[in-house]
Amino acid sequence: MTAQLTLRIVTPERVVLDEKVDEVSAWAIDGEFSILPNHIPLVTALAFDVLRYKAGGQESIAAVLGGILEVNENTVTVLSDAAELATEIDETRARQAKERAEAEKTQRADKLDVYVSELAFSRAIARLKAADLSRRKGSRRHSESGL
């Protein structure tokens, strides 16, 4: 049997994911990386972006809004303030949040308000990217199967 990783994505509100996977790819604040079974121990800060994971030949996607990723003994643990699976994302709401954040960013003068608007914008972009990648992956799968 081939070695697998346990992937756990945890936020203050819930355990978003706790599954056996074959591979994890994510964006750290300094670039993209991938984790395979038997990876050396690692701790890195994550960017607001997508996290991809493969299990049984199927790729799945989550939006991870920053946080810390730790690899230790074939366990990948992501601790983030907010994360959600692509299948949970309401694209319409995410698009509206992006538009609101863009508008607020241009209207704010206070540095803290601008920073908060930029965080909201980054969050919306990560969510939309995850939903879009998941949708395109799903339509590719249907066209390959003849559906």
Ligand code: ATP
The other form holds:
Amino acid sequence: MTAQLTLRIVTPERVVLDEKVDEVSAWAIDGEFSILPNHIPLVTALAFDVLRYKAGGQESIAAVLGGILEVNENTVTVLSDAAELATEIDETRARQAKERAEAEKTQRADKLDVYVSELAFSRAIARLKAADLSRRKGSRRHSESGL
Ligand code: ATP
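Having seen the form predicted alone, I'd like the form predicted in complex with the named molecule now, please.
Shown next: the complete complex, the earlier chain at its head.
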């Protein structure tokens, strides 16, 4: 039988995902990387970005807002302060969070406050990217199936 990966995405609030998958791609702070079964053990810091995973030829998307990714014995564990499957993302909320963060950034003088606004902005951008990628995939699948 072909080896698979167990992908677990965990936040302080919940287990976002616990599934068998064939491939995981995520963004580390220095670029995107992919994990296939039988990968060597690895620990890396994640950027605020999308995580893509493939199972049975279907690709799915999640937003992962930083954290740590560990690979060990065909288990990929992601621990992050916040993460959502693309299908769970409220795009209106993310758009509002982006606009709020942009406005706050220009109004704030304190460096730490500016940094906090930049983090909020990056979270919103990652969520919008995940929702957008997921929608494009959905519409491509529909056009492929003639719908
Ligand atoms: P907001 O200002 O809209 O709350 P935020 O970036 O400050 O955004 P977080 O602190 O990262 O939010 O997350 C708080 C909780 O809300 C987490 O459970 C996270 O998964 C969820 N969450 C945040 N934004 C969204 C969204 N656009 N869609 C779905 N869940 C979200």
